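Single chain ahead, written as structure tokens, the form predicted alone.
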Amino acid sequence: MRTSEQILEELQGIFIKEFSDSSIVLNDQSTAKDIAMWDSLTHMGLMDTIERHFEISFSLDEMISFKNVGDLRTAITAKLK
């Protein structure tokens, strides 16, 4: 079972690939407002490769109404249980 601080170190570094920038450094509240390329087009693609590599799936609806990382953090530890 992973620990929420793991799962927030995994999506760094997903991030970190998907955006190539080697800068980014997330925490709960971080927004697409702190990282320049994060769209609403790339973050379709962000959640591809979040879901990818969790092994888990969110609907359409969980995919918009993130509204941080710690929103998408919560989401990840549920569907892992």
Contents of the next structure:
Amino acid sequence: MRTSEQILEELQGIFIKEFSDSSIVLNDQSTAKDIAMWDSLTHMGLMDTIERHFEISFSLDEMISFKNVGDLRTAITAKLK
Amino acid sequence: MDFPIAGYFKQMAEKMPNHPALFYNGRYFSYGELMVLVSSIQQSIEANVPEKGSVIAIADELNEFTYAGILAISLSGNVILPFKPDMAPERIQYIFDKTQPSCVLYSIYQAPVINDQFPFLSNFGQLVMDYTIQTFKPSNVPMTFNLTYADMAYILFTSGSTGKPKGVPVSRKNVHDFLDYYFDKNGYHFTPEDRFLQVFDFTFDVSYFSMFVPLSIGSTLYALDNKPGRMKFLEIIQMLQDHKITVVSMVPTILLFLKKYLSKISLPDLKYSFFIGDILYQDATAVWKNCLPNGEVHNFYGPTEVTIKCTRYIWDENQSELEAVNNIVPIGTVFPGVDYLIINEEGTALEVGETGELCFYGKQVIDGYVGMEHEQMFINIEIDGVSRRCYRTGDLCSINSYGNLLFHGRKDFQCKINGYRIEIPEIEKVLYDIVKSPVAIVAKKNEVGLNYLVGFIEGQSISEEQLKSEMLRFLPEYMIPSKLVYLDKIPLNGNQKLDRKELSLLNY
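Next, give the form predicted together with its partner chain, keeping in mind that what was shown is the form predicted alone.
Entire complex below, previous chain first.
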């Protein structure tokens, strides 16, 4: 089973690939404001990639509730249990 | 005759001062409260910009000051020129040079940063909007260049094929004719209990529908918090649910983004789901309609030059299935008073059923662009013995056997990204000016049908990251290609023109 740290690491890899930006460093407080290419246009594609990578599925309400990377990591951790 | 676009709001403020007019950022502003703010700003405008019909720029911050400022500009008889504070400075400077605003309005929130962002603002009078005291800062240079646009309501700038944005002045009468369509006519009976959601900023003309219709009839306007870094599409759904919104105008793009999740949404309070700004697909609409047990879906069409919306199609589960062509929902019939023609390359009107360029004349059509530039967008056609000045949309359309207009595509290099109209040559010019080598921009569709732009550049003199940041100095973010591809040689076709077809087949 993945640890919370591993999930963050994998998320960072996804973000770097999705946004073609090797300088991205994620922490739980990271939000769309911190990452130039992360906006409403790219968000759904990012969510889709994350869902496929971890083989999970988010509801719309869950996606609405994500305010930062920490929320995302918590939701992924809960779904992988 | 005067067309008091914001006058209806004033009447509502007198009639129902305690009724909520605006909801923004967790707070309601009643009609009375908003009117106090509007009056204060209006008085300050009138004291400092004595000549009516002056262009007044306003920072589109989408907060209470933006709404109050727009209403105040309108009530003072002046012309609204919105600009987004996150727009490229060069673009704003170009827009200001073209329109020469007498004054620039922004809120107390923007005051600490805006002059550093746009140093050229000191050449204009500036009005800092606050709750009670409005502070006017005179221009640093003598104001000798003010143009007046008597009778104009607003000026918007759209992407231009010559490499520079085009200024579209829309008159008060145009806006009045447009709004009239919704006031207890054409099946619409809005009431003060209706709740409208505004999702667009004021550089997109649909926002004037989303703002002026509810505020003219005493309904409540809900403004989407438009701060950068927020997930707009998800927030729209959240606002629709949380505030039991009854009327919303959106771009169809939202359905493509949320397609996977639409089956989980239910919006029983939504009465009218209006779409405009891009192609509405039949299959996505059928899924969306299931989310609206009590709502109707209306597909609108309207270039900025024909004042916001000028055709309507009411979607119907069975009928629309029959009428959709290539999965595209018809754009319907034109508004009363707006006339249209479908013409061929020679400018001759075509028969019913034939596909050609859609042109408009009559009510809601603008007289011309700022500076009377881009005259090629208009054509004089003799209709019933009278020469009519028609606006050429560049959209290829036909009429189907039910009398509805069908959209078939563009005849030029224009495309829509998230509802924004984009002229590809404008981006190519900016890109070329930076790299000084052959470039091409191609619009493609991703797997869910969304448009995105790919930029092709011959050689590699500058990194992708640098290039994007350089382009952002001149263009808004939505005009920056999602992908930039460096090629040894840009392909040319037999006529030695850019081979866009070959580029569009490349797998990017």
